[in-house]
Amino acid sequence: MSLTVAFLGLGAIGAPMAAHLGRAGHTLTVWNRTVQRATGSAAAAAGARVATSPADAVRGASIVITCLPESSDVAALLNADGQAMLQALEPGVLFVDCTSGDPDTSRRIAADLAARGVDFIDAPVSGGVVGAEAGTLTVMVGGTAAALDRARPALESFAGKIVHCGEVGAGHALKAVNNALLALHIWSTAEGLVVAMKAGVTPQVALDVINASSGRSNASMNLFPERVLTGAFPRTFRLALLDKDAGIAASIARGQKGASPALQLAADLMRIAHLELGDEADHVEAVKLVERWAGVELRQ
């Protein structure tokens, strides 16, 4: 089933997602703040038209997909330049937000779009650059089942797993919780390896045991052997974005007035690491702060 798709946001994750849509045979228009990134993207190479503006991108599209750093960026696009993009959206269009955003903003955007006859689903993704390039991302969707059914042919172009999580905002809430857990896994694994190292156990031996035992996680099984122990930190997901996501999870928990000290701790630690290491640090580089505080280096 061929769709007319507008894709806005060609970052490290969005660019390969858009390219998969083009290769799947959908009629694709792409837009990015940096024009050179759009014209030089794999999506453009796959035949996508490069739009001159967000309004130009969405005009005539049946599905609009955004993949931006945060929800405020999506809201800003819709309200920029006299709401030109919002005005260009035709009634009946489906708006799919793959941004790792926050539920409250998503619900406000959904209400504004509904007033124009435009359906909205939040559909953040997990799997990183590797998953985006392989077309195996996990997509967690908030919105109606009918809207998801409409989006599914597009989502299947880059997804290995699509899960309907609930109403609008549910996908963004779950993504934030997932990433807060990622933050906790990275930090706690680093602390554990430092403790083991100071007790005379090498990080390699410690990981060998942990990854065959109940303390294992994706961080210990993949991120630490491939990045921390080698000292290679490819820029696949910025620490600034993990800070943002952990903060969203903690904010949701506070709004529910429940006791969630671990989620709050994840948010606090990622904020400290982000401030210490800067905007361009990769998320796994948070371990450098653990090493700095402990006075040891895990790389062997």
Second form
There are 4 protein chains.
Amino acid sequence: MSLTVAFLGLGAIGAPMAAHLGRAGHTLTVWNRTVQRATGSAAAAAGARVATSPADAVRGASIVITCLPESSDVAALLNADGQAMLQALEPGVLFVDCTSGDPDTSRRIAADLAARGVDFIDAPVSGGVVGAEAGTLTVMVGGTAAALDRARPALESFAGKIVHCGEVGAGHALKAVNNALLALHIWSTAEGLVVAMKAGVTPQVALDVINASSGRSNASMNLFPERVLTGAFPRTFRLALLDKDAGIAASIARGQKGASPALQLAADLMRIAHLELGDEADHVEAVKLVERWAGVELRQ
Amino acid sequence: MSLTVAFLGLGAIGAPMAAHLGRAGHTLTVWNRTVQRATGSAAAAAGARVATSPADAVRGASIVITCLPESSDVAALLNADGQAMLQALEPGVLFVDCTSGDPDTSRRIAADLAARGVDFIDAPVSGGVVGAEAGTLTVMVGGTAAALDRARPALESFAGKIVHCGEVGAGHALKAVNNALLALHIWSTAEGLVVAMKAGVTPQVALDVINASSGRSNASMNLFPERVLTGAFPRTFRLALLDKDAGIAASIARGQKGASPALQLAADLMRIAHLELGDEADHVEAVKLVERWAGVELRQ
Amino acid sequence: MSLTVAFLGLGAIGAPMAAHLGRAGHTLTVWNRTVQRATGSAAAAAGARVATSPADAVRGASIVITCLPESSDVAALLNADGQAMLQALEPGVLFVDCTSGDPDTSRRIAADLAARGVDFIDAPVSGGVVGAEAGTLTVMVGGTAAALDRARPALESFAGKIVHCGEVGAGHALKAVNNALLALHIWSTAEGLVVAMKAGVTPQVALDVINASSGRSNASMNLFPERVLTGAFPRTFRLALLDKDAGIAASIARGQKGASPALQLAADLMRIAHLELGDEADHVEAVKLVERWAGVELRQ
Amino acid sequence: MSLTVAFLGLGAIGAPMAAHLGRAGHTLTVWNRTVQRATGSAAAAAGARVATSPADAVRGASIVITCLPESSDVAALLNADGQAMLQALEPGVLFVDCTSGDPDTSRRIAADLAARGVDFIDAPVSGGVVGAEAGTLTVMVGGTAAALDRARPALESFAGKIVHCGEVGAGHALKAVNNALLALHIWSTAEGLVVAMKAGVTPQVALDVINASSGRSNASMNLFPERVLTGAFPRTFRLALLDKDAGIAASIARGQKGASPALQLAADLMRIAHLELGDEADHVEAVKLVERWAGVELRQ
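Shown: the form predicted alone; wanted: the form predicted together with another copy of the chain:
Now the full complex is given, and it begins with the chain already shown.
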């Protein structure tokens, strides 16, 4: 089934997602704040129309997909003076937010959209740039089953797995939780390897053992061997975004009035790492702050 | 090469290790504090001599292997009044401590043994009861390469992987670090699943997504699906021991004068969980304290 | 200047505050959820009218004062079905919220009231029951200077000190911060005294030294000598409320996107203590959880 | 009673302590690693002999007092090659260690000294440079009552208060606990003031209220008004030393196998602040790291 899709936000993840939508035969319009990223995008090369504004992008679309840094950016697009994107959305449109956002803001956006007859689902993705390019992203969806069903033909063009998580905001909550775990595992593995190294165990040996034992994680099995021990630290996912996600998870936990010492620690450590290492640092570079405080480097 | 081996400590892990040593053709003597566990052991059934005391156990042995709850137990066996195990060790013996112990105590033990001409290696194992029974344990060795080489024929009877980590204490340090990571991952995954659940995501859906994403760990991939969501919580490794191990890792980190907020948190949380849930609780039952504080249960 | 005042919430702090208002000559109406606390109050005894509902209470009042457990209770009073208190407020009324509330909810309430021409200030108090009875409370005010000036004649009847903190919400923020510090100082002092005690220093000696040294706080100088070492633990301020306040401070900190490990820890520890010790426990009883985990009691 | 006293370690605290001993009429020999601090000291000016080595210093002394950065420095002085201070101590001497040291090392030192017939007490002081110059220090003593009685005539020359805490190590433990509380209160007050400031409350107003309320501490009542809000940050007590003390308290707590999240946090935060701010920073400058992470300054 061919859809008329507007895609807003052609970042490292959004650009290949949009390209998949175009290749799947949907009628596609793209928009990006920096227009050059839109005109030079693979989607545009494959025939997508490049919109001149968010309001222009969504005209005539049956599905609007956003993939922006955070929920406040989505809210800003909808309500910005002169952009009038909210006003440009026609009743019956489906709004799919692939941003790694926060549930509270999404629920407010959903209410604003509902008042105009527009359905909303949050649909953050995991899988990174590699998954986006391969079209194998995992999509975590919050919203009604009916809305998800309407979105499926679009989502399937870039997804390997689509999971209905719950009501509006549930997708964002799960994405934030996943990323908070990632954050804490990166940090704790770094602390552990530093302790082992100072006790005389090389990082390679330590990882070799941990990865054959119970302390292993995605961080120890993939990130440390490929990125830390090699010193490569490729910039694939910004620490600033992991900081934001860990902060969302911690904030949800605080709002639920539970005890959440581990999630709170993850949020504070990512916040500090982001502040100390800067906006351009990759998320795995948080390890460098552990190293700085330890006075050693975890290299092979 | 057949060795004369004394094995002290026939707990859940030690008993199958001793049985493998007997099956491998070594001349074996076993001892256990509760003598019934020795007389009723698989090793005894296969022909091992049951010693009447630690001192009796080590007489004539070329290799002495200990597998006890903690390093202080090893020190107590060596120095206990009337046991005289230290005095019963002949120069040239190799002492292999498979306890999940602490480096400081092991270095003191090693020095005491060295004064009697006895070599020491620390050789804690990972792999759990399943690995012990299958003879596929990972052994983390601290000590000289020469001492490790002498121990290999014994270790190989129950090991799938033998790793030389460094000097005396390095094996203990790495084991403690691995288990501290395990502890923190169990706890953080529980916190994360609680947050997701309160946001409307069932634990199954949350684990399904996390295990396809970057936040996965051994805890999320194996322990939660098999033990938590099922409510099975089999008692395979006591929380009291994980508490001890996390405490060792935190203590090493503190002694190294590094910053180690994640390891310290792991130690305090395991300590609290152990205190609240009791000596018999399994390590995965730490999740129950997260659940108690959250007012929800992570069951399918 | 005599005012017509409605006072809603005659708890341990609110009841003596209302009594002071009556004694100061203001025309007073009181309301409490449990009506017996209103009819039996000192304010009623001194001539205050007892209202039958919140809407009844505020009729004709020029100043409405609330003193409730938390901001959501204030919002509920205003908006509850059938209570119609919001509708009963006439334009020009001044709404003074003495609840230890949270800034976000207060800003929403203030906006709702502003739409009806009603000014709002948040005015939480410190000083406890003793300060409330003595009429020497410290009042922390958020709102405009003009609104504060209108409230002064009422506030002065129970205040020893009135401080203009900033815009709406600033009073709540500062109250939450003060109480989070109180919470952390109670807990940290307990941890420290336990460590000293296990090192052989009696709590009296330890407090004697700390209170002559740099580690002293209101907790060590007043709460521990009077309430902990004596075992008295009088119930003057519920742990449930300190938990709420520490949670507000932590939540504000998280929302400001700062790093706040100490405030987050305070919130999680108070949350846990509240959960473990129950709704009726006094705030200083948090010490009992430290003692439980330590296996010692800090008594003289 | 006039004593023959050797005083080793003429730092910011030690120098005025030694001067008081000389003024009190004791026969005094002083030593300092940097000899110029000894020759130029007030004690030397008042007639104290300047020793050429630790061994030279203690010859003929009935009381030896050390005031060094940490316990390992005391151990090093005693055992250093060629210094032979341990050998120079005659049986019957009393060794008084005013270092802010750690109990474990002190117990080892005490055992070594006991083997030579030398008694040991730990006697760390609080009161800072001001208290040292005024001769009003609080001295926390660990050791036997008899040894303390022998030390009194010396201690009284610089003490305002002498407290017998318990066995050897008890003085160190209590000093470490006091300083860990100081550390945590400085940090938590900074976090709290930052939150209040971002909520619109100036640091002066916030401190004014907190210091009239339950969240006050020595930090809020003295350090912040005098040193932080003024921007003065005088260098009176190095952050490096507070880091060491908080680390000692955390290490004792860990060794006692209690749960000590607040003390562990204090230790990690001071460690990080020391690493980030350098060896020369004053302890109150830890506030600058909170400010750096918050992007605001707490100045009037």
